[in-house]
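The chain below stands alone and is given as structure tokens, in the form predicted on its own.
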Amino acid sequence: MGPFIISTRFGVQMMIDVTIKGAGVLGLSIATEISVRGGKVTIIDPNGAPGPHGCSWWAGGMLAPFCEGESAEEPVVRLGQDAIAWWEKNGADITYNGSMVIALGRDIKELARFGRRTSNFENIDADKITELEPDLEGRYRKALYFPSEAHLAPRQALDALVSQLKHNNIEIQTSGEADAHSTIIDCRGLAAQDKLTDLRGVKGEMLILHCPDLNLKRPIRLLHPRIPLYIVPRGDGIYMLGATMIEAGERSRITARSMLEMLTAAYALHPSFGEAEILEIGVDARPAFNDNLPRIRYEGNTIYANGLYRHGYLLAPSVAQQVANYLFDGTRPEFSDGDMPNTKNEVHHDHCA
């Protein structure tokens, strides 16, 4: 294992030196956590800076731990509550308008089911819906409002991390190898299937629409027993529409069914979407393990951090902090999987500062 910062009774410290493979949301978050604590960081990604090649680029950016509790495990709700503060501290533009969950009249039972599985929401009526979202006036009788949730624009958030790392003289390299004294942290997402055989792909498809006639202020989730939909405002009449969850690793093509169902659901939410322009179509596969929770795993001198599933921006801060705490303090990560060596027992005196 590479060198760690470890205080000794003589006041000597070890230098943490890591090489991070992958410059998606998790790789950049881990690089940020380690660099601000004084570690040396190298980032290698053959594709360079974040872009359409990575699933982080196509995310919704909803920081909605309580809504996610409808289908996610308890750690997602608990740990996700700290994501808003982390992203704001690290330069992301956060919109603090909460989240709203609605259902068409024929699916109103879905709203009650969603409420039974979640917490920290308000049951609101038609008048409150109109107050929060004037453009939905008269369309819905009931909704759930999650006031403490927020959202961000993923691409701006990624750019903020990259800029902060550049300020600390950390650039994303497109080639190179870790030196002999560096601990490797593998954050390659689905590309890490060559090492993590239990990692699977969950295909997600999304659309970015321009709908200037509509002014929604917060993420809206439209419940439907077959085609649930979320819509995230990006400002200036731009909306992200998503997203499917298909058990497949295919990463490049949207299906006609998915596009039809997403657009149909958006039109049902509000007819103005019928006149919207499709600006982008995004397709990628999210990395996930069998329980849809992340893993931090140590194998063969490499720490693997992976499996964010659909919770990339919600859980990347917690996973990053867990990895950094392990390296700096020897704290076993909550998401640890298998044997994690005790870092405090692995002092390499030949690397003392």
The other form holds:
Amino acid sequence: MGPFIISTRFGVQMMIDVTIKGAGVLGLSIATEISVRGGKVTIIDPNGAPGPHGCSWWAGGMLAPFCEGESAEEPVVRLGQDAIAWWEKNGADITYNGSMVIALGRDIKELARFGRRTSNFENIDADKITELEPDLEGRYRKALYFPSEAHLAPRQALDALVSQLKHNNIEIQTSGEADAHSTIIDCRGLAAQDKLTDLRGVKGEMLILHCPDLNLKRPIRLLHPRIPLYIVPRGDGIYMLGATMIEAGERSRITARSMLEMLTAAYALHPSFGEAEILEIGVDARPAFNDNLPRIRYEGNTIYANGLYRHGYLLAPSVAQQVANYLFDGTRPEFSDGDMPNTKNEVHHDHCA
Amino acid sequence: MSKLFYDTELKNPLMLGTAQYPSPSILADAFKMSGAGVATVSLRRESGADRAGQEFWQLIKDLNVPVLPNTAGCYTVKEAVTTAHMAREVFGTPWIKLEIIGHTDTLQPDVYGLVEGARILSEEGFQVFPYTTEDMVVAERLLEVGCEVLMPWGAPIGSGLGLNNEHGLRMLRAHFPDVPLVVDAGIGLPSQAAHAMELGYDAILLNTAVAKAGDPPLMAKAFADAICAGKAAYDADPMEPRDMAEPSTPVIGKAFL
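Having looked at the form predicted on its own, could you now put up the form predicted together with its partner chain?
Below, the chain from earlier opens the complete complex, with every other chain and molecule after it.
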């Protein structure tokens, strides 16, 4: 492992050369981060491009670090706050409308609980709800509003990264091996279970609906003790409705129960969803470690970056920066949980040899 | 002396559920901090076509406490029996918490289905822990068909309301002095769990109150401590309450007024 050393008449320069396995949200983010810093990047993904085979395709795309704080560990809230700027800089269309959290009548106490565990929100009343979401007029008396949050459309965001990389002459290759001097970065998500034995899958099921009767402007989370649901507007009356969280690595097969629960919750949020057309059904499993935080791990000449759980778009920028900082500056990644060879020492050692 | 649950002595009368935690690490910490004696686990939602929940089940096995699989979310005897078969295969235990829901909103047990399911499973060699109400007649029927443990609810599942019918729970205790009794469901606070133990109950089964707390491991420990205190209080044979004051030091011979 280690940077490729080029000797020139000007002295010794180091060339960061990486081969990234996996073109999901994390692989592409790391590729982006390394290429903008001048590294040489090769991406290998047998599927050739992001698509329905990977769970990045099915994500909600909420950039909602404060809402996630309800159940996520502290680093998700802290590091997730930088995600919006990163995605903006890298070509994603960001909608800056905040997010809203509501609860149905008998679950209204859940709002207080959610508020106690999160920050950077306003308690809003029926008038303010109507002002923000006219379609919800008269339906809810109270809500939480997180004004600094945002959302993006995952498939557009992935496209933007792919285009930008192409512009820099980096194409996704469908096969090939890493050169001997290239550092392998394994971003295969759940497929890396063959190497990362403590990686598990958390199944998620989601739906994409067309509901032109509604014009919701921001992600809405519906609190419910059993089925916390969110709806993310994609524009043109398209909504992403998600997502179940089931402790299983199964990557296909939506159950009738899950579909029923999600659609019932959407219908309860607004009856217009009863008339919605179901455009897509998505099922996949999120890669996760036991604390649901990512890991950057160095093992057997490979850097493994994995375990983004339900925070792919929220944490990929931070994980990508951590990997790049490690390669370029030798900074130990916050998400590493084992030995990381000191890149600077290795460079020195290689040079002396 | 503690009663045996089908020949097993619990090292701790807290039976802790494994659903709804923020992460498996936090779940494991809750067990570590509380020393809970039994882990209950739901198979239904985690089971895929290819039994894809294995990673999570392995994690439960790694907790190193007896596992009580349950049939949560089953509405019919047939579903519950099928789930019990799967549980036995996955966890290699004859224990099964039999839960057959009769009502969607209250998640109240269907006691008719429960008795029937308990009969079938007991005949098949299962050791059944039935989630029931405090109804005395149902309790008798469950014992008749082979149950050796009873698990009446405190209040509806997930409600956190505590002991809705203390009188009914007292009657069960008085009527079945030798049967291990567990308050299952509805417990929201450690004080409620302590109360149930003070009534002479043998264990407390709960999940939501710990999993949905802001700090689940700390709450699990609070429950374990309260349950331990309640059990000690019952074992210590508490005083009888009185209507009038009774001074703890003699008053005769002392000046008064």
